[in-house]
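Presented below, as C-alpha cells, is a lone chain in the form predicted alone.
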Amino acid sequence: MPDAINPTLALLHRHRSIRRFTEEVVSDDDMTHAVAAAQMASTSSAVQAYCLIRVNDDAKRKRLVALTGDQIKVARCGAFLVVCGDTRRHRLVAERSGQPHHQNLESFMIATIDASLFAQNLAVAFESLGLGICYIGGLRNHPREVDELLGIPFGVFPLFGMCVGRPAEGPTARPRLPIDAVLFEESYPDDRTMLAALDRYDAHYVEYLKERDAKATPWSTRIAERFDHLEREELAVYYASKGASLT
C-alpha cells in the first residue's frame, strides 16, 4: 500500500493478527482506556447491546485453550477477553418497567452488529497503545462449556474472543482483496468481473505464501475448501436456549 495520509490510515494499514506475545499483562489504565474509545463505536440507536468479560483466572484460561481449539495463545497473551452480544440489560429494565421484551432475528443482529463495532474499535484502541490482537472465533466451538466456564447469563450471547498483549513477532501484514473486488460503482459487478479481479488476487496472495515459506494455495482454494462442509452447527440451537430469535 502507499503511506497513508495521516496517522490513523497507517495505523489501520499496519494491523496484523498477533500470535505470539511477551509475558507483560495489559495494564488496567491501558484496559480501561481502550474500553472507553471502543464505546464511542457507532450503536444502534444507542442501544449498546454488548459487553466484554476480561479472563484472568488462570485455571479458567487453560481450559479456554482447550475449548478454542488448543491456541495456546488464549492462555499466554497478555488480555483474554470475549466479546459478547448483550439484551440482558435490556431484558432487566423492562421487567423493571412492567413491559414486554420482544426479541426476533432484527435484534439479534443488533446486538452482534453492535459487539462487533465495538470489537473493533476496541481493536484499534489496543494497537494504538503499542499492543496486538487476535480474534479469536474458536470460542465457538464449544458454546455451552464456556458458557458455564464464564457463568454466562440469560441474554447474553458469546461470540468470540480477543486476544492482546505486547507482540513478540514482526508486524507482517496479510494481503487484503484488491479494492475493485470490495467497492463497486451503483451497483454488484458481474460474475466475470468478479472472478477476474479474484484471479489478480489469487496471484498476489500465492506470492505473498511463497516468501514465507508457507504453502502457496491460492486464496480462492482455500475458500472453496473453507466452505464445502458445515461448522459449529449446533450454534442456532445455543443462541435460541440464551433468549435469541432467528426469525
Given for the second form:
Protein chains: 2
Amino acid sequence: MPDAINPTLALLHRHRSIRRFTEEVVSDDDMTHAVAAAQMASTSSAVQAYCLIRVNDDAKRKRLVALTGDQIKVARCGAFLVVCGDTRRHRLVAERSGQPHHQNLESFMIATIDASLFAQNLAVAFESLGLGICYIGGLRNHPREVDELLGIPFGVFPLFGMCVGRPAEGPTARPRLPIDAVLFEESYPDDRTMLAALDRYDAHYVEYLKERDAKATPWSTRIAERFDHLEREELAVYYASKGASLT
Amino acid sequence: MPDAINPTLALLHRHRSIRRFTEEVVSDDDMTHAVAAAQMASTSSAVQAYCLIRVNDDAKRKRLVALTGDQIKVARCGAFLVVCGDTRRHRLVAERSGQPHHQNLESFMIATIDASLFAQNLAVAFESLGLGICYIGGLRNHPREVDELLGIPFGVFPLFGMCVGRPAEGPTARPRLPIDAVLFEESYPDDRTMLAALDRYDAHYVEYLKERDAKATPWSTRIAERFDHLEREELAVYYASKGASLT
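I would like to compare: after the form predicted alone, may I see the structure of the form predicted together with another copy of the chain?
Okay, now the whole complex, with that chain kicking things off.
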C-alpha cells in the first residue's frame, strides 16, 4: 500500500478525525509553525481571503460547545480555531483608496475555497506535529451568535471550526468511496456505472461496521436520510447580512 | 525556520504554483496514490461530495486552454484534472429508494468545502511525489462549455482545475500576509490594527517585487483593483441550473 512511499503520503493515510484529546494545550510554537505552513497553500491571485480565530477563554469555549450542538470536544481540546472566509481586509483597503468593492457568488466562492485549502494545509501541518484535528461544521448552526461571541465583523464569514490537540484515542478510519467512484477518465460516468460502484462501496462499508459491532447501515441509506430534509436553512440570509452576495 | 521541523512541514513550505512542466505524463501509479491519499481528507458526515475528472485527450485539452482564458499550461502539463462538487451520487441513491433529495446553501457549501479539502490533500500528495501543481480558477469562466465537453451532468458542479506535472521551473514564493494579520486571539481585530498589519505587508511585498525587477504594485493596490468590478457574473445562475440551491 502507498503508506510506504513517503512520509507525507503515509501521514495523509493516517488521518483520523480525533474527538477525544488530552488536556495538553497546543503550544504557541506549534500553532505558529502550523499556520505559517498553512499560509503557503495556493490562494486565488494572492487574495488570501481567510482568517483564523483561536479561542482560549473557558467561558467562550463553553458557549461554543452549546452553539455547535453540544460538542464537548470544542471545550476539551488543546486549541479551538474558527476558520473564516475574510473579505474585510479587501474592503478596508478599497475604502481607504476610495474604490468601489463588489461581491458576487464568485468572490464568496473564492473566500470559501481559499479558506478550505488553507484549513486543510493547517490540518496536515498539525498532524505532522503529532497532533490530531476534527473539523466542526456545527459552527454553522448559530453563526450570528458566534459573530457576537468573537466580535466577527461585516465581511468576515465563519465557515467551520477546528479542534486541535494531543489525541487521547486511536479510532479506525471509515472506508472511503472506491477510487473508480471518484476519479473518472475524460468524462463523468453514466448512472448505472456509478450505482454499481456505490453498491460495492455499501457492501464494503457494512462489512466494516459489522466488524466494529456498529449498526450496519449502508452508506447509501445514511446519505439518503441526510439529504431528505434541509439543515441550516438560515445560512444564505445570514451570509448575505454579512456582505456576501450569492447572486 | 520551521522548514527543519519535519518533512511534511518542509514540503508545505516548499509549495510554489508551477506553470511550466516537462512533457512527462503523470503515471497511473502516482495518480492512484495521490487520489487515495487525498480521499483520506475529512469529509462532512462522510458524504464525500466531490469527484475528479482526468482529461488526457489532446483536443479536449486544447479546448480547455481556450475555456480557461488561454492558459497554455492546461494543455502542457502531465495531467489535467477537473475538481467538482458532486451531489449526483446522493441524488441517485435517494431516487432509487424513493426519498426526496433537498438542497440549499448549506449542501452547496458542504460540496464546495469537501471538494476543496480533498483537492488540497491531493496537491500535497502530488508534491510529496516530486510533482508540481497549479490550481485553475479559470475553469469557472465558461462552466457550461466545460460540462458539455466532459459530459458533466446535473448535480455535479465544476469548481476549479488542477495542472499536475514534473516542474520545469523553480519560481520563488510570493510573501504571504504576516501571521498577525491571519491568526487572531479570542476576537477579530479592529480596523486600525488590521490596516497597520496590511501596511507592513505592503512594504514587504513591494520589496520582494523590486528584488525581482517586477512592477512594484503594493498588495493593497492589486486587491482594490481585483474587486472594483465583478467577475464570472453568470456563476450563480449556472450552479442553480445544475441543481444547486443558493438560498
